[in-house]
Amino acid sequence: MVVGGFPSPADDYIEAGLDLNSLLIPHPISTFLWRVSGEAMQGAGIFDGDLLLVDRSLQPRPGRVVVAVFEGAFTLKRLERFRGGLRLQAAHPAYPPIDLTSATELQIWGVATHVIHPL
């Protein structure tokens, strides 16, 4: 835990042994690290150059950000319900949604779980 104010007199107690792998990667065999390219998910706080943890063992459900293969290229979008079906929605107005009912070449590759970017 970090406090944004003055140091506490209880600073003698500091957590030991922080393991980011155990905190961020519950399924190491099926988790991959991707470098984000593009602006399509800026509205979701995912920026060009960020690192993205993607877990292939998780079910792609509406509301989750997924990596998909669309027409032979990887894309990062949010899976959402739309008019009784599903679509991939960008978090940037310049990118149109992809309707999954009409997409002939589409595969959900994995589910994004964490994003890492510099402050």
Second form
Amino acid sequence: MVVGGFPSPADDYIEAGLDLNSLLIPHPISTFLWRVSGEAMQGAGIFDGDLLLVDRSLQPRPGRVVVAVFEGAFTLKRLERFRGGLRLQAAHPAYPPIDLTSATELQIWGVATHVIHPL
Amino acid sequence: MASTLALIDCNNFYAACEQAFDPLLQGRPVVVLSNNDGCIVARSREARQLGIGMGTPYFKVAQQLQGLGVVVRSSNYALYGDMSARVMACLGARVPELEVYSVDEAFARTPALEAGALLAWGAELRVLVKQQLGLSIAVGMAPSKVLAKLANRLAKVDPARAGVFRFPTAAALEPWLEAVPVEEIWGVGQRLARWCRLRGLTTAWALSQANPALVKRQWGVVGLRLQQELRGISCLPLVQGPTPKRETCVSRSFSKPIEDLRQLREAVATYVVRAAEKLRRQRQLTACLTVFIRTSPFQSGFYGNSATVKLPLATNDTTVLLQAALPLVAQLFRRGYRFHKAGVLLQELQPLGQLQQHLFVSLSPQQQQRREALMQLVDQLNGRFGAGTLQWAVTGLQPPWFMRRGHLSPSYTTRLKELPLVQAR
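The structure above corresponds to the form predicted alone; please provide the structure of the form predicted in complex with its partner chain.
The complete assembly is shown below, putting the previous chain first.
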């Protein structure tokens, strides 16, 4: 194909379109999509049925929302410092925190990074 | 510094993928079954420890497995394929060269490091894949591919090596290779093994030290290369990027035997559709199509047969291939037999060319372009919405012979409707 005519003065200013994938998923190899079930994280803006992006390459630091393995199920909670240890804190008054005493073995599957919630 | 090659593979890959997405499976014995839930093709560490054999037919041990509390899963190819791609991408970002060798193993050139640093590098790689994907890998390092393969096995057998092992320099190989039976060398088939045994070459070390002239006379360059590789001299290069396939085959056993022609046509048509998809994905054309069918070899009155047709022009058009294949089915079919397996083999594959003039097919270039666009659209839709979204009516709807997968886990990573669930309760 041959394009004739004057070059557009805007040519020098063309930028790549925005890509949600690169914006939301900086680590595609270790990022997985999850589905949320339940209301316990409503206070953090995560609702029943929402899609959740979970990155396994991030360190699960206190303050982050994590997917944890607890009593044979995947559970979504915020990791918090508590009396020199850690606990899993829901974001809903009806759900008590889970204290992680040294006896409890906690496995963190990944760190939640974004939630996709339809309006 | 001589460059080092590594063979990196995933431990119990299929079972580990199942365990990564189901907390109830962690620490429990898990087995994965082959097509049609036929045989055990993967076992978790816990299942190995129970002494469950690889390749055992499922029906023979189903009761026993239940009694032992073993979790049984059908092969979930969507899940394993996605996890495999992630593992390879993860490794590929950390080595200068990677050759993907199978779904769960790859050869790699390691970074140029000293011996001690190499072991630390391997250990870091293990931690990384474990953290990012929840899968355990083993890393075997050596100056050649054949030795890297052996090193990988040595990395696994001794827990003290923690999944990482490196062969010492070529000068110190003897004690290691003396302990490896000749059959266990990568690339040594039954014939070569028998030949070695007859000459008293029972270990990898013995083969590596055998008279090269003798090896060459019987086994040619292939044998010499194997010998060199065992001596730590690299002869087999890393192959990067997929090698162009010479042929493509789609073949399955039926979950129930087929006795009538209509069902057999549906089965073969389904395989043709799959094979054509593979061909288009590989950007290839075929000029030769074979259909084969057979009854069970374990029952009396065996019948098996095949028929081949040369195509006037190489193609990857599903419709053209179906038109070629279906008459062959009618030709091969015999009434009164219970067919157990069928398949489609595409040969004489060639790369997709720029110009494809169909001299003997009455299609104008415009019609030809529209056909290609149609195939593209079918592939796109089936890719996005799942296999079988658009299908050819001749393949039948919900056929009774379709693959049995009674213990299939969700496609956790590839289907929006089957994502893993996290409880917020």
